[in-house]
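As a starting point, one isolated chain is supplied in structure tokens, in the form predicted on its own.
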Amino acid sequence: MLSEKYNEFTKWVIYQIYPRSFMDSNGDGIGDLQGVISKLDYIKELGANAVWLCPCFKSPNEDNGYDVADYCDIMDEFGTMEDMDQLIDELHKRGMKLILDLVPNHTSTDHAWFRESRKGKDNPYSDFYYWFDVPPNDWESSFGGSAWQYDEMRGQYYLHTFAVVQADLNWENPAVVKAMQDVVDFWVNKGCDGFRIDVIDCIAKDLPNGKDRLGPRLHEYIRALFGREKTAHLFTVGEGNTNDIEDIVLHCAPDRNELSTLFIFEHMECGRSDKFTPKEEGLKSLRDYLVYWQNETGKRDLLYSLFIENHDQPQMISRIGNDRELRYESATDIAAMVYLLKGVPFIYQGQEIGMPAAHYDSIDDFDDVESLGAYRKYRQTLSEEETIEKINFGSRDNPRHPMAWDDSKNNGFTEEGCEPWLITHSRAEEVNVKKDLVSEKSVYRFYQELLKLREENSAFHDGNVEVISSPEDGCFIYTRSAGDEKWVVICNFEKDQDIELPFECELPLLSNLGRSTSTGRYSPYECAVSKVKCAAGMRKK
């Protein structure tokens, strides 16, 4: 059973928003939070009751906002902070929740701080960050190159672990430690109910030595944010670079304080032998991931995130679905399988319609800069043909196209005269939220189905989970249990089979192909739940 801390969160559904792709309200191709707001309607009938927006800090966007230059300011492209306090306004009054993303690692060298502290060794901003006269490492940007770069008006070299244009805060200073409180203090007064942390493990570091980067005090530090009484209720969710339960177990436990969930990517290589290499797999892949990470997380009381898209991860039904003739049918037997386990579920934009990854025959058509590095460099020893492949497969750009709301010439994200700030999605007109609402298969009505279910039967919140399939079934079969309340989630893989149960079960109340009942022949990627009568084991013929 999960620590009643933690209970509440399961009844959470986060709607992730990417807010430069969501709405552009005012023209200029850019997404807005005028546009989020016009939108919110759409996200709650959907189903989700919270929204997670992507950095909208003000910034000058050398990294897509992840390089603030002012925490208590918003991006001059999404609005202003009177825009903010109306979104954040408008969710409350529909019984919503926001979870701002939030960066402690790192600022913009545009920010008020770095421009303060290059000045000299002499001014209260002076240890806001990493200094040396010599580097004291052979760290390496996790964009490449050294992270240590020589700044001409200070004379001394900063760290920078991600960009240049990045410059990581030197978290040993009480003062950025209580300058992060206060920009935590200042958004839960303005009424945010969460967080998601960026690169949360990344704030403590062991220098000068340089044989960890990970310090030893990085838990104090993240209690210091979020284990205070201001902050405690808050929901939190850390990004960081860890598959280690031990290590996951000192973030999330429930009396360390400290975060509610971490992003657990270890799912998301499915379908890839690198970031830019497909790999032959199918939903068992995934499958293997979730059976493992729910045992392990259910035995030592943590929340769980349930996800399987985010704005730096290509499409998963491109990887290890059938993204063409079965795209429905991929993308709602991979829901089922996610969001009816134990966790908290979290869906990205365009995943409640069966978007898939984007396809593009040029490289002037991508825009993210991972992506134009990595040509560069497979263009080294690969044909064109064979570098844009791999581009479109792996590409940050698959999840940051425009949303597509229709088939207009700007499938609605923005007014038809006007140069969105990427380029369409190259599917749009086929795949969108007016064509996919009025479809006889409609991945949306499937995810808000699947969603209330979720939200009306307690066994979905906190219910135990037990798995009946075996690996090698080709298919994955688990239960929900609470009390007396007993469910039964059936997902075949990639080829049709017959299934048989050892239990009666009522008609199914959740199928994606209309199934009348829950045993027999299951087509490729098709799903059915259904309530259980009574209980014994499973044989499948």
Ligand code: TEU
Given for the second form:
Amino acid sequence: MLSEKYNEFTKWVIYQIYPRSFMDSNGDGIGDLQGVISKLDYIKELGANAVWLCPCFKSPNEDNGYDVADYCDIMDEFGTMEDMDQLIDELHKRGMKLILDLVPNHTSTDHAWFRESRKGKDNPYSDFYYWFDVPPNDWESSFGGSAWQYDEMRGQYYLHTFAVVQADLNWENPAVVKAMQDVVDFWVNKGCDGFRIDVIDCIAKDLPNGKDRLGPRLHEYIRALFGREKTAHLFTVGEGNTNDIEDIVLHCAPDRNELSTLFIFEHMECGRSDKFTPKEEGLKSLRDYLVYWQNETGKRDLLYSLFIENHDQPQMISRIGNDRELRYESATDIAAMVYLLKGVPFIYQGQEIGMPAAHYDSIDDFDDVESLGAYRKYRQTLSEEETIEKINFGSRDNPRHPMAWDDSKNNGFTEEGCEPWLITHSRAEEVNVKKDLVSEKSVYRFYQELLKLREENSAFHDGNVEVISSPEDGCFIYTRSAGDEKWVVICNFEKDQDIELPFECELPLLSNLGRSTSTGRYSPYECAVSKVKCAAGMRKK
Ligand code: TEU
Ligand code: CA
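How about the form predicted together with the ligand, since we already have the form predicted on its own?
And the full complex, kicking off with our chain again.
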């Protein structure tokens, strides 16, 4: 059984917003907080009751907000602190929660802390970052090149795990720990209900001798942030980079007083052999990861994060689904596979209308610092055409194109005469909210029905999960049960087939193709959810 606190979190449905690309309220081509406020009813009507807002703090936007220049002030392009106060108020008025995106591993080199630190070795901020006369190791940056940058003013090298303008904070320094606690408390005092924590596993380094980045004091630092009376009620999700279940237990077992849950990313490798190289595989790849992690987290009563998209990931339906002829079918089938399992659901903006990956012919149409670094790397050995294909496939710009609200020139994201900060989505004319909502096959309405079913039936919160299909069945069938209530979720994969069940069911209460029976012939990507008539006598298939 999940702990009471974790079971409560299984009732949250978290909608992730990349504010820069969500809705522009003032015609400057950049999404903003007033734009978010204008769409809260759209999010609530979907069935989400919490919003995760990607970083909205002061930033020069070299990494679109993940380079923070002031943790306690709002980015100029997104609006003012008054706008944030209004957003928090409007969310709470709707019974919704706010999760902010905390970036504790690094700051922008524009941050006042860094500007002071680089002045020399005798000011209060001198040791806020890692400074060495010579690089103590050969660590590489995640965005290419060395992770050590020489700073002329200081006359030393500083560490940057990510972009050169993102300097790593030195968590060995108690003043850094205190400063980040103050940031958390500032936002808790303003009404923030939780945090997504960026690259949480990176904050503890074992320098100068550490062989890898995972230093020994990580859990001490996490508890310093979230193991306090003031933070005990918060929902906290760490962006992990571990697939080791014992490590995950250390991060989020209830008695650890650290995090509520971690994003476990193993399933996000579905459909690719590396970030920029596709791999032919279908829904079975996702099913296998889901079954494994449901089992591993379930055995240990850990809260599992249910997600298939985010602001860094090319859309899943373009990697393992069919994002052309069967876009609706595969988007809704994947939703049923994932979001009726045990855990806390995360839905990324655009996922609820089955937004696919985008495609452009020129590198000039790309913005993402990671993609531009990859382009330079691949062009050393590949042709322009081969490189552009790779960048289109793996770019983080895929989920960051302006949200497609309708099929007008800028898709309703900003005024028609205005240039959006990033080129509009190449398929927005075909896939947008307005068109989806009037379609017979509306992905939004399917998500709405699914989330309503999940909300109204407690078996989908803390109920037991039992997988009754086998790995080679070409479908994923699982039950959720609590007390004498049992539901069966049937998700067929790419090939049509007959599906039988070892028990009687009522008529499907949810189905992406409107089927009237739970068993019988299933079309490709067809799914159905039904109540089991009698839980007794259930046999494995
Ligand atoms: O990403 C963490 C991270 O490891 C990235 O390299 C991510 O895995 C990669 O972009 C996936 O392709 C977090 C944020 O989610 C990302 O947007 C930031 O750029 C990064 O940290 C630095 O803050
Ligand atoms: Ca704007």
